[in-house]
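Here we start with a single chain on its own, the form predicted alone, put down as structure tokens.
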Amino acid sequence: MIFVTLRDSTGLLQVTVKKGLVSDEEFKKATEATLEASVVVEGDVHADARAPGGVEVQCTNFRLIANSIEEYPIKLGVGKELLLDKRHLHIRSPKVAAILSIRSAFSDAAREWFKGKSFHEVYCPILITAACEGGATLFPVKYFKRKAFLSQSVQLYQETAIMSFEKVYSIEPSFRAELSRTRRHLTEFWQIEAEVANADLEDIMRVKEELLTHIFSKIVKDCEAKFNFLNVKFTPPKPPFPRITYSEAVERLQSFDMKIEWGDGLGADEERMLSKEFDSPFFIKYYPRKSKAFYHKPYPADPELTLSADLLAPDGQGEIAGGGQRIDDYNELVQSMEMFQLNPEDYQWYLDLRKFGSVVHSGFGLGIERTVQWMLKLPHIRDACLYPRTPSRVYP
């Protein structure tokens, strides 16, 4: 008798060849079957409390389409260097693909809810000419005669949209050419980017808020065989979500003898740190205009401060979203992009949307890889998609 673990898309299914049960032939096909071999098989179903699964086929026929010509090179124990050389064949793992399995029905649950509040999908270049995110972090890309870059971020297109669907998503890529070496730092990364016409900031945190409450629930009920599989308990947090001030956060980081002062941007140590506080993600708010992009709208009350939030997750996490206010103002605008160093004729297509007609909107971006990584517990954001895109990695 031999027993073969057989492998598709539903998970893992033990499968016992008898000889006698099968022709000579297919039971001598079933011997030179080697690891990873694509095979057909054909039997009885039985239940079998040993087997994965608590069942196990009996096999009446059996046909070997491809064996493997070389020894499978991924072994228990080798290192994650080798894992990641050959992640092509690693996805193959019954693990991996019940995380990138989750990851898929995450967006499934975010579609889901935006179609039930009434969202326009929009689909926005990947080829841009100028920054969103800042200059320093732009790929650039050789356009013709011309150079373009890769899009950080799809939001300032989605702004143009909102002026016809009122409230607009989109799940697309965005490339950082950041030298961030940590576990929670990708070059190309996707996310979840949403705009909203007539929303302030505390409008858009709430859309961030319901969005989340919903994906969670969503996915721990239609997904937990695949958490069962992982070992992985996860709560969905229930909004809304605490909420702290930028001065408040820098208060509490000093607190904790960390080298900070107000001003600084908040860092992957001090979100960590800031994350251990809590026990479900937090929103930190009003962040100081030098440390945010040229389009976040001053806060009326204090002009240094913007109407902007992050979204921070627990347990060492840090953040998951950034999002806020814009500038709805022309000539505030003009003032923003002189502030920032940046040239007003790069943009003109953009202040183009605060000469005719504009309203007060509001918008968010949410990684999916660090949500997914926070929700399983994974050591690093590199096991959350497909291929991980890294400073030191682009291959395979």
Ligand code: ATP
Second form
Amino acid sequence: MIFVTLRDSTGLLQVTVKKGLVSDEEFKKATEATLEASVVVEGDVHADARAPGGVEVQCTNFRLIANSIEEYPIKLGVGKELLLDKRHLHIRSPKVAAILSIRSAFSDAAREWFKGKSFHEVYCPILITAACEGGATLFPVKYFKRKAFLSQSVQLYQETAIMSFEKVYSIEPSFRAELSRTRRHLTEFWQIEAEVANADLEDIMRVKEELLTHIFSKIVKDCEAKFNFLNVKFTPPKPPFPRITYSEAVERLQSFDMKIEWGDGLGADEERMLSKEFDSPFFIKYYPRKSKAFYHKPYPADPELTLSADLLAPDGQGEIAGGGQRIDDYNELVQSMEMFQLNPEDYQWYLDLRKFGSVVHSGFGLGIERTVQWMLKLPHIRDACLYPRTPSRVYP
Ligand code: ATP
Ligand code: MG
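Could you please show the structure of the form predicted together with the ligand, as a counterpart to the form predicted alone just displayed?
So here's everything in the complex, that chain up top.
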């Protein structure tokens, strides 16, 4: 008798191939089948507590479709780099597949929420000419005789679309040439981004909170078996998520003897420290102007600050979403571009939005891989994508 472990998209199944129950030819094929061979099995299903999944199939018909022609390179104990080089094979592992299917459920749940709230999905360009998040991390692309770039965020284009649809969202890739080799940065990642007309900072924070609350509760319900299989306990955090200001965050960090001055950006170390203080995602509001991009609206009561709010995840993870209210006044936006040494000429279409019936509006971008990394407690963000792209990896 031969035991065959069969894998398909629904999981693993144990099959017994017994001499006498299949033809001699079929039995011989079963003995020749190697690791990762593809096969077709017909048989009788029996409950068997000892078998993985609690059932066993007694084979009555065995067909070997294609055998492996070399020894399968992924074995117990191989290193992380080899697994990444062989990612095209490693994604066959039920563990990797479970992570990837939770990631897919994540965007499904987001779409469901947006649909229920009458948001309109828009599909923004990936090839662009104007930076959204600062020129240093743009990937240049040769565009015939001109230069173009890969999109860092679809925000600026979404801002154009709210004039037709009021509430829009996109689920698209972002590209950033970030050399920082952290456990939470990729050079290609996906964001769920949304932009809402007639919404201020407080409104958009509630959108983020409601969206995530829906995603979390939907995923734990729909993917319960996968969480169990991965041995991850995830309790959906309850809204409202705590809110602190940037200035409070700096005071807290200073009280832990961290070297930070008011006005500095919050780096990975600072965010990690703060995020250990909370056991649910939390907002940090009112970042200083110089630590944020040019489009953030200054806080009217203190123009050194912006109407911005990032969402940080606990357990040391740090930022999972950024966002806030956008500058809606033409002159204020031109001044801001000059302050950030950007050329208003490069942003004519974006400035046009403030010339013709501008409205108060706000939006956000949520990193999918980062959030999945946090939910599943993955040691590195690359584990949350099909094919990770980092400064040292664009293969396979
Ligand atoms: P960080 O400070 O961590 O680099 P950021 O301020 O540059 O983040 P945003 O520009 O606000 O991030 O982007 C929105 C979201 O996209 C982030 O909250 C994060 O979840 C995700 N994100 C940003 N950069 C990366 C990256 N390099 N790899 C993976 N996800 C990212
Ligand atoms: Mg960044």
